[in-house]
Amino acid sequence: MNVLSAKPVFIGDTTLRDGEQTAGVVFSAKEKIAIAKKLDAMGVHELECGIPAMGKEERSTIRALVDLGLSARLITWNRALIPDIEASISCGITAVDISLCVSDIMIESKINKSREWVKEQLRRALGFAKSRGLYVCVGGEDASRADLSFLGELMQIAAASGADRFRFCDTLGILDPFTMQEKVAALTAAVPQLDVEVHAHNDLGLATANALAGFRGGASYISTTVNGLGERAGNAALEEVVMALKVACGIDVGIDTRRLAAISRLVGKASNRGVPAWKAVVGERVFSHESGVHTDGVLKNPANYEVFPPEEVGLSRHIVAGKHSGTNGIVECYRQIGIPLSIEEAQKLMARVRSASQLIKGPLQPQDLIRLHETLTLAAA
């Protein structure tokens, strides 16, 4: 993918929007502040922000977040409703996505319309919100499963009516990385006048990869939130979609990765859902390694086993005592503890670790690894 390195990408976070959409999370306007503000610390480019629509409320919030002067382009979320818009311009709000239902199997069991009146609906909303000097997103709600020419048809409209870009959603997180990457340019080349943005959900565990595939097809905005928050399985991760792009694609979108942790852990908090110690690229655990083999290649060059260091996303290195260490990991666990260990104590404890380690059924925690080596003092004596 570097043929694609000269290619502006502009990441767009929904944490604040489809990630407090996920069943059972609310953020409180004093965590939205503190989200936001760290997002647009690190570089992140666009927040969508909330939904006006909803209530006095969400407005005042929204508002706060404007009142900011924040350097990212603050978005909201609308129905192709005037009303919607109208709401969107009360909180001071400059950017609008304009939602519609693209899909026949939506526009006809959801809305009760036809693609007649979703096209009409798209000239009227869109034509109110660009003569009120908004920038637009038209975003096409269940576009994976809609038809390819009718989105096209779509998408000519809103570029003739002034919109800035289409947003081409997954809904049901159903594309393969092929497919998306097929679609997003058929329609990028039918209508290259007007940006492309790729919404992907993570029903199938393919959102990243699909973020990418939607890039390579064209796009040249991504959606992403922190910890891939949002409905059902979520969204396409802020962190991964970044990180994949600077190491799988070569390509460094602006953003300060080394917050990456930092924003993680706070938007666990305030949607108490935990970050996984394992979790892709924030993991608390994700640079730990145990294996003999792995852990004397991480010691030698830490390139041996690591895409990148721990610490160009905010996390550190962890070499962790347990059933499948090597004398060289028990050495470095020791160390780690302030106690000096030759080879040959090492291999005297190796034994012991490791059978210590199955007990458990875990790895070994400092105090474990004290006992065990005054074990062997006294084994000497």
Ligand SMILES: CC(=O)SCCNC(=O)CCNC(=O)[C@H](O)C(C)(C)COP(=O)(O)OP(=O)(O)OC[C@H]1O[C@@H](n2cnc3c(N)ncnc32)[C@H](O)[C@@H]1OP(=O)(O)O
Second form
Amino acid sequence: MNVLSAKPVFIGDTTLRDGEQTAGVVFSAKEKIAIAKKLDAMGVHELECGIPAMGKEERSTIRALVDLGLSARLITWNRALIPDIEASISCGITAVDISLCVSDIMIESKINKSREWVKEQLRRALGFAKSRGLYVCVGGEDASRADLSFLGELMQIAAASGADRFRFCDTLGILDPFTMQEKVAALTAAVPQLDVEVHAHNDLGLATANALAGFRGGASYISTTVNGLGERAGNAALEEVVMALKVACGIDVGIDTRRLAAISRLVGKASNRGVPAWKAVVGERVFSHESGVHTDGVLKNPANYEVFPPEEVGLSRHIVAGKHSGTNGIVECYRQIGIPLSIEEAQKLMARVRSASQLIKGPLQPQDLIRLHETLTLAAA
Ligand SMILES: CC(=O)SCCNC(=O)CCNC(=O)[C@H](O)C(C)(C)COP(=O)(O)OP(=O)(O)OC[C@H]1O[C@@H](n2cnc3c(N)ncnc32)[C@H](O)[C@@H]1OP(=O)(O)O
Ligand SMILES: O=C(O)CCC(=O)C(=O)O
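Condition change, the form predicted on its own to the form predicted together with the ligand:
The next block holds the full complex; its first chain is the one shown before.
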């Protein structure tokens, strides 16, 4: 049992906010409702569901999501501006993320303000939200490039003004997991009274690793999106985070993992961003075996080459006949189409399977296997 398993961990999924911010992606209200219902049914703890400041249409979708009465907490994204928070309240929302730029580069060259302004605006916006009884997460945009002592100061202000948690954002996806763990650990040690969320982007392909590193550093909330959708290279993927916590860290976050493939397909379709066949955890072919040594091992015991059974995430196993097949794999492929083979027959077929696969540059389909089997029978006649 991993030592971390005693620590509570909550998944805050932002497919409907950061996921939809993927350039060119739009979810209809119907799609947002379908995605939210499925995420809720599988046990995701919190859904960041949109940005009320965007306008009437977005607010009407958020209201419809509120009306669903889901078990998951619904939270909206807001700039540290009172009208943004008022727009959230008008949707019936009871939890808000109040976002502030916290790195000097963004404070100076994006919002054209000062650290003092950020501190003051935090007090003002947070004070307003708390006076309206809202659950508040303070979002530290670009926290990974911010001065750590300034972050600590902001977190102290946030805690003293009643914030419920602080979101540490690696907005540009620049951290390595070791640095992520160190930074989050320093902040959770400095301000232990405030829950921390880790929000990791995937610009260097490290989002999932960084999400887990943030958790190891003391974060109790992990921000995810289905399929890792999100700004630029995306966010830490829900399916990767949940399964990595389960398999690599021994932590069950209470999410029904058997529904991961289905939610992945739903979001893939709604976002018009197909899921690559080799996508970690949920790709259609991540439980496909062709290579002789691997297939033989899997047929004897799937645990030889599968980190968890495919059914655990709603997928199934495929044994494929192709260029790298061995005898035992070929016997299995023929067995699956109702043709029992002896080892000698499989050995004879192996060279033909290899050549055919090289010719078509891919795996053999049942009709190809039947045709090759006929050539074998003819040769024997
Ligand atoms: C890292 C992230 O993913 S943060 C989430 C970002 N998501 C989005 O931007 C998607 C939705 N956004 C929108 O619909 C629009 O940008 C809106 C409604 C939020 C704002 O629209 P506009 O008022 O037209 O402003 P515009 O988008 O051009 O510029 C952003 C403004 O917000 C300000 N701003 C940015 N972040 C913050 C913040 N955390 N707190 C306060 N103000 C902020 C900027 O300084 C800029 O204001 P300025 O024009 O006075 O300099
Ligand atoms: O400020 C926040 O709460 C989140 C912003 C965000 O999505 C990011 O910084 O990547």
